[in-house]
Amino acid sequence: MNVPDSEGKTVPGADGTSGSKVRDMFAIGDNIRKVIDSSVLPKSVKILDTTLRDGEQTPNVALSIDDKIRVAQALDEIGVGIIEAGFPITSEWEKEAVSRIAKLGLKAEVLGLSRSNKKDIDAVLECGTGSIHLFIATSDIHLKNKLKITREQAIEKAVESIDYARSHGLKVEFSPEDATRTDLTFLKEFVSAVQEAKADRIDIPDTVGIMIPQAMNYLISELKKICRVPIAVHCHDDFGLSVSNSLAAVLAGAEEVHCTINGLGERAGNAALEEVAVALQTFYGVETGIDLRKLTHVSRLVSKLTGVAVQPNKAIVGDNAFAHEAGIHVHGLLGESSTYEAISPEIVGKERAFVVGKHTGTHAVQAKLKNYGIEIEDSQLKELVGRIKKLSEGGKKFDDAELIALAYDVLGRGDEPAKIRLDEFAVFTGINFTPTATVTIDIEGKQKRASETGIGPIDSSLNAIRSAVSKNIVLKEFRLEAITGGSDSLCEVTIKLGDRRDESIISLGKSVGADIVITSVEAAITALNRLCYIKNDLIAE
């Protein structure tokens, strides 16, 4: 399926149905292809999503049953192959949640987590999932300090639990917990025993996230030598390597990857589904069944329900993932999007954004304005960009409404030379202090200074300008509006001035800025200049 990107071009493979099509879109180069062994790489990889189990173990996250159902349905909609719905033995509430998800009739395989004992397995059976994820620790650290059993006893318990689960009709995925810290010789022995007990899949958990990609690749390669059933990996992100380790495992032949939406999970979290799915289809051309276009939607849903915000610079789904500010980048993107984007944002359900800030160049501003049908001349564009940079250096962040208001302010200034120019301005105000403003104004080459008080900083400022220019100036109207609702919003000030000697004469001045007082003064100077053109003798006193 082809979909249009933000430039009107078509984007192949955006429906998530063809990993090879998605990969072919990008000039990833031979450097990646050289490390891919097509004889080992699986044609497809199943995604097991554990957002509802491991993801909910994120500190301070607690989903209601209805929330878990909404997430399960969303995961099924995007094409997740296996959903780990929960850990039924932990509570009656959790058992109820898993049971309700199992009865939804989802296309995905639904399973519940269980330790290697009959009580836990019975709890999963009561939920009616049809599949179970069994586990027992295999590292000496866990065997000695947590379970206090021998290696042989661990194998015995694992085999007994698989036999019991299979005798009750359950499909079995088995995990040797802390596999990546387990002695390799023993791990192979354990995996062989689990395989002989007829486990349907074997998962290799990097329980505390201590692997590096090269080591994970080696480990899975070794296990593939003895394993006839599909191998999965479950990688934690304690060192920020969960996605890299997952990809390394697939390169070695792993056919399943455990993930969570937004990388939620214990401690630093798990491999992020959105990153794994896009990487597998982009780099390897491997099918995952995931509809990539829906990733942003499900990311936002999970963020909303869990209360865990997605960091702005989060890969694939973060607000800044396809946002560009630097002028050089924007210039390149406008010519060809692949210059500074590895993938098109439409593929994952997002839109490209040109952010206005202190690094912004003229191309970004011009492109944004064109989207709103605003044409601007080069000289005005230069002035607009200069004002944006000046405001941004003070920490101001622009949204589109503020950019448009600022653009109209520049466009509305006209080309006529100013007779009146503000050279200096200061205002003093405070509690138990009469607001006082001082101005120095250049009137056709002659400087005039004035200081006046008022009932506030704006009133005193306008009084000082009036005193310096002409006593005939009358303030007809003053209007102040915040362009957006934030405390750092740009404001738009509209001032109407008149001549007390002729009530029919009115001049309007507008200005947009971050400071209410300064913006009001700038609007007043604009109105004064226009008034001078209407009434030549305004400053002839």
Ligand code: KIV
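Being a predicted model, the structure only gives us computed values, none of them experimental. Residue numbers count along the first chain shown, from 1. Heads up, when I say rigid core I mean the largest set of C-alphas that superpose within 1.5 Å between the two forms. Compared with the form predicted in complex with this ligand:
- Core-aligned CA deviation for residue 167 between these two forms: less than 2 Å.
- A displacement of 2 angstroms or greater separates the C-alpha positions of residue 441 between these two forms, with the rigid core held in common.
- Taking the rigid core as fixed, one finds a CA shift for residue 452 of 2 Å or more between these two forms.
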Second form
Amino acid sequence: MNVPDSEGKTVPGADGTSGSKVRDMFAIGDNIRKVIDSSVLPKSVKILDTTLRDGEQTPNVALSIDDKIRVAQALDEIGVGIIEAGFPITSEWEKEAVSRIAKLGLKAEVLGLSRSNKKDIDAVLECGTGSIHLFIATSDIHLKNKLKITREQAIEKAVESIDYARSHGLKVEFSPEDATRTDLTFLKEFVSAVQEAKADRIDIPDTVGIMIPQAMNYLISELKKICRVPIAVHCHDDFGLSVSNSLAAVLAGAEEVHCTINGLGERAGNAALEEVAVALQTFYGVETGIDLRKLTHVSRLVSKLTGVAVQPNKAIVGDNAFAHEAGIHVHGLLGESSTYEAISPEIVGKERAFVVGKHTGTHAVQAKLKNYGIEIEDSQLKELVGRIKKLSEGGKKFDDAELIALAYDVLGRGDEPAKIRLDEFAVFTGINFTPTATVTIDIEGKQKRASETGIGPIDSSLNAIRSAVSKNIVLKEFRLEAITGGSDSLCEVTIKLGDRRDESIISLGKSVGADIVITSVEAAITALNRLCYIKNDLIAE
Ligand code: KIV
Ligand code: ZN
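What would you give as the form predicted in complex with this ligand, now that the form predicted on its own is on the page?
Below is the whole assembly, all chains and molecules, this chain first.
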């Protein structure tokens, strides 16, 4: 999508984002544009994702072949241009994974990593990827201590391997490993030789993450003077600068950036794809081909499959990236979201969240309660916020269900007799038996009985309750968490119910107990009573 920039020219925007949101994004870019040299800045930047190779080198991460395939498909879906699927020489298993990814028929270019020798290249050829990522170290530290070869020998090996790979029909991306600690005169000589040998792209790895943005900008500018093929950068995060260094390289003309989802990778990891893609599109208006709205989904998928949790305060995809607690901030946001948000959360597939805690102000609490159909007077709101702050200072954490329970207490509804009470409940389940639940529910003194089946005991129980009370009830969310370990552990169930006739109505119930079915039923009854309070015609149906 093209949108007008601050000077009225059209610049590329984030795929799938609305004009006004993209303009929001570009508001940040006005000052940055002053340092952009548009004769150097590329129009678009390719993302090479190496989650399946460098990302898998994260300590204690090992993906199954099926999981690697799922990640490759997800990367392709979000629009990654190049996928580094693995390092085929490392094992037969890895070879199998890369081969299967190569056969998926993805839109993305798929490549395998290879050292500069025939055995490694043959392993990539066996996978049928069509492209190869070749590397050899060029810094004196690596040449002397690891490879024990001279600079000239490194050039020879690089050229020979490019010749061999190309003669077998492979497209070649070449990396002088540890380029950023390589003597610049030699690096230029090396890059020229690799280019002469007809490498298709040259990558500059900051292997141990020792660059700063200004130095990266200088290095890429120097290499651009001699490079006719596209330049990529591969930045590690040892000093937390991988994204900044990648952006600085693009400002100097780099046309490709190596990234990983959630910044996974060796040691402190690599540049995080979600941060690089959003920053490139937001700050520079450079197109990356990435559908930003799908970033949160792919981040969660990779976190689940690798078992590496995303830190809550992680930029773009962390749980707190669009969560607000401070009263002043919430007040500002409720008036105009750009006051305290650099970009709108929907742009990256997230939702804004107001968190209730020590720093909460009245506006956040009022907005939250309104969401659940609860109106509250000013004096009661003040009392409620006072109680929240006091409890939070004592270490209490609030979720929405607890906030509502406290609000009901302040509103004096906590002591009111419930409209809906569960008189009898039984559920039958087993193997080769359809789970069936029967309930007798007292609704304002009138007994209603219902039996329903479901795909499990909880499902059938909730269906029976719905049948007895009202078919208009819809289950919006069901969350079950074990509080302690072991088969006798306590569980916590949170249930969100709605009214089929009115999308805006939601109610929340929570219960803690030892039996997951009974605890779920209790949470549902709490949510139902709250729903009746918001929507008093619910049980008349
Ligand atoms: O960090 C690095 O230098 C690498 C190379 C293999 C490109 O991962
Ligand atoms: Zn690396």
